[in-house]
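Below you'll find only one chain, the form predicted on its own, shown as structure tokens.
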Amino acid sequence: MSKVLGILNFEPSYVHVRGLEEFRPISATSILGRYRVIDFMLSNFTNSGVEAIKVFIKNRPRSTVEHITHTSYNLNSKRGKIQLLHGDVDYSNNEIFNVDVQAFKTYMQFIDVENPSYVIIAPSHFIFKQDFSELLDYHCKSKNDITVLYQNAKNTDKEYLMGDLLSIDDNKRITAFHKNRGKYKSGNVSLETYVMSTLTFKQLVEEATMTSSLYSLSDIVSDCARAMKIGAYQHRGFCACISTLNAYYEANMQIKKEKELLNLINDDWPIYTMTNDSCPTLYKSGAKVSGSIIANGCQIEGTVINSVIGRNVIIKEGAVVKDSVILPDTFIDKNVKLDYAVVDRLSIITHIKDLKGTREEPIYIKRGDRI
């Protein structure tokens, strides 16, 4: 895999992960309390022997650095190097223009210098585990121009909205994408991961570009359906899209299951974070805990019910936390019960004593919000 690039793309303008998106990219969220969603996507980089990779970032850059900078994703130290590029261009008034391929423009002078054969394109807001040396293996074998990695998805009338459906004949060609506007209940869903040579990749970017300033990379794609050969690889287990706060909640309610917990995370294949030297959590005499998964440097007071607990968070005495995800350097105070709730790091829940959501709209607290 030494000529191979791995990019990691950020999110596209369909991901509107509410409250949450206003303090930093999806990518650099805390998940499962222990991981962000860029852990895991990285991993699988790493893991699959791809050694140079460019993290693209599109706004609010600071979380992403900060944990990239103090993550070891088990990288060769002379060979193995991630890039963070993020956009000098001020979209700020023109949000609409800071798509991928102006930022890929713009940084053609990275790709170049690391002169790979191939480059494999995955995004920063979905999870899933997939070895990228097998994806890159079929691509070449089969001689198709870009390979897109797929599943065929149930619920696509509720979940990957705004993605693409894949139309796919016997051959395993695609013939066609479709936004998904929730009209089927199943389909074939696109992963948003690409494998291409690095010649092909520059070939889309400078198509795109003359095609219209607002286009993408999937846009493009989409467009040589027809006029190149654009072959699909079947992903199988565990996928998430985290497009909406709904999508990030079910995300953590799905992995804290042993079964996909095991399908995402082992021995074989770990998921690289920022270590932290938390002392063990704390369940003190009446704490009761079920269902859930709860990180180190906690303190357990309460009752936790089928939750995911960042780290350093604070449950106190009479508190019940159910169905929730609550994230880092949070205080639960007496008596308080929260119910379908996502909680943003440094809140302080205190003066209210009942708050509640739906599983299908989560009751969402502010960072560093005070209640």
Contents of the next structure:
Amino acid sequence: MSKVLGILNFEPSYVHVRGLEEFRPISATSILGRYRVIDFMLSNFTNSGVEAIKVFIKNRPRSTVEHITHTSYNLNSKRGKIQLLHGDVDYSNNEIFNVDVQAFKTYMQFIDVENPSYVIIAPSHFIFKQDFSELLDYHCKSKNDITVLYQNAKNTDKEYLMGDLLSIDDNKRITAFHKNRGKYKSGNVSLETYVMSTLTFKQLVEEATMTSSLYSLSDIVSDCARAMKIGAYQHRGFCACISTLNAYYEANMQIKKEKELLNLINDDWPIYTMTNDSCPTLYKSGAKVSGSIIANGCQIEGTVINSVIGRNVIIKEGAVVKDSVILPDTFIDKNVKLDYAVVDRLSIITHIKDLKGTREEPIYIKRGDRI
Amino acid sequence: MKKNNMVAMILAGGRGSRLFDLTKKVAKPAVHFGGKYRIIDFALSNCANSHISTVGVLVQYESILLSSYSARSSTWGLDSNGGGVYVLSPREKDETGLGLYNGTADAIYQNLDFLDQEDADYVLILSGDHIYKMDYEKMLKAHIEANAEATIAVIEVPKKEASRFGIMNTDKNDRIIEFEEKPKEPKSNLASMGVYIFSYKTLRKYLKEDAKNTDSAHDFGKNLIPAYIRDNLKLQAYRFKGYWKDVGTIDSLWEANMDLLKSNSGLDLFDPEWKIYTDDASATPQCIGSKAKIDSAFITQGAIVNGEVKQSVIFSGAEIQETAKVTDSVIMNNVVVGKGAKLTRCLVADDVKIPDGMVLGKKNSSDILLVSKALLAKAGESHE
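Return the form predicted in complex with the partner chain of this protein as a structure block, the form predicted on its own having already been given.
To see the whole picture, the full complex is given below, headed by that same chain.
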């Protein structure tokens, strides 16, 4: 395989995950109890044999830095390298990285150092399983300038909003990009994953900066739809775009089904994450648990139905957790009832006994809240 | 100030024949325990948490898995510069040729060059097959304060069980005056935990003498300790309070697993200050199906439960299928319990597939049933 550089992009401006986003970028957000969102895409890279990866973070790098430095992602510890490139806040309190292209330009020297023949740019707010070596093979054979990964999706009127919809011709070439404003019920959704030669990548970055300082990679790619050969490569199987709190909630609920879980994570396609050295979970006598996935280190005395429970969560007797996503290190006291809730890390729920959201609008409990 | 350099030596070469099929291809310290651990994780994690940086693991019986597992020092955070886990298997030597380890003392004797090279001031001798959490740093402090040549960790056991252990008889200052291996009529209830600290210089001298003695069994309990007592060297007992268990039999291994379900067993694996580290499995979270029923269980990641689990410990990658019932049992790694199968008071070995509908074990059985591939093969033959 020619040398490939993996670039994990930061989330575009349309991503707003209510509550959770105030504390960390979507990439570092806990999902399925024991992972971070970023683990899925980074494992895609390393499982596909990509050894050099640059992770771009817009701001607040702490949680991502901590997580990535303690996870090996099964890379050879000498040959493999994951480098974090993060933006900062300047004196006038403006974010330096507003758009991805600015970030790529700023750190181009670190991309040059790797001397890659190809770059694969993948998003940090998507979860799917994709062998990137197959994608690269296709790209090379098809003689495309750029190949974009896409999914034929239903529910585009409710999901993937503000992402790109693709018009694809019979030769699997993309003829136009449209912003998804929810007008159509189904369509070909861009998974914001691009393969191209390093040369093309650098050209696009240059052109984008010359056009406008607000131009993103997806903007410039869509501008080039006529001038360049942009191919489409179909992804099949589970895919989630985590752009809202509701989408985050739904992604947890979808993947927690046994079939989906084992399809997404298995011995042939492991998802690597940081170990916490938590012991197994203790289900005490009187606990009732069903239809849920549970991380290690929990102590459960109450009832858990159809939920996702993170590491080291304590659920006391009489508590009922239903249709909820509980992030790690949370304490849920006796007789507390949770329905359609997303409870952020380190929070303690004691006094308020009844918290109820809806499937469309899950209630969000802030990180570290004591209520 | 130079730190007192204590090197730990874990005796992990025994066969563990009372675990039968569990140790057929795997040394006892590498047998799985408590959902996600291997037995030796306890000794290694105790070392790491006690700020010991150099650990020798003495292997002999079926050592491929144990050696490769132990060698990954970073699992327990023992990968600091100058430290690490050293796998010490018997080797061919210039003077003596190829020699196996003949006894616990001989195993250490054959590695005196390693201890010399590590510049040990003290040597901590441990067993690789005990489940407990212990701060060896505190024990070293007591050893130095007592100005002892050797300190032996002891635990109080019920008097009627004392005849199963090595018993230390002490004076009022806890100085050991007599050691009796499995005495018929025990004079005290202080059992040796198989945890010793020796001041290295003296130990080195006694090991060399012991090696020359052709009548010796080259065993710490039978030969070394008695020699120290005979020569009136200061041997101190160090009283340990807390959970400690030798998991040398199927019943005791099962019991130790069951202790994890009790909140008052004294073995707290949830304590963030004294974690037990182990190989990180890249498994899914545990998946509890919509028809599952769980009543008192210790379950780890990678397990899939769709049936009924009561008073049991479920290990990584194990699957309990719909309508299966698992009660008072230990289900080890990657076991599949088929639909409608019923297990009671069983310990199911790694990778065993229990066919649909099979019923194994009895509610009031005196012994725990070890379910291995060999047992299932036999059951299959008798059916035909």
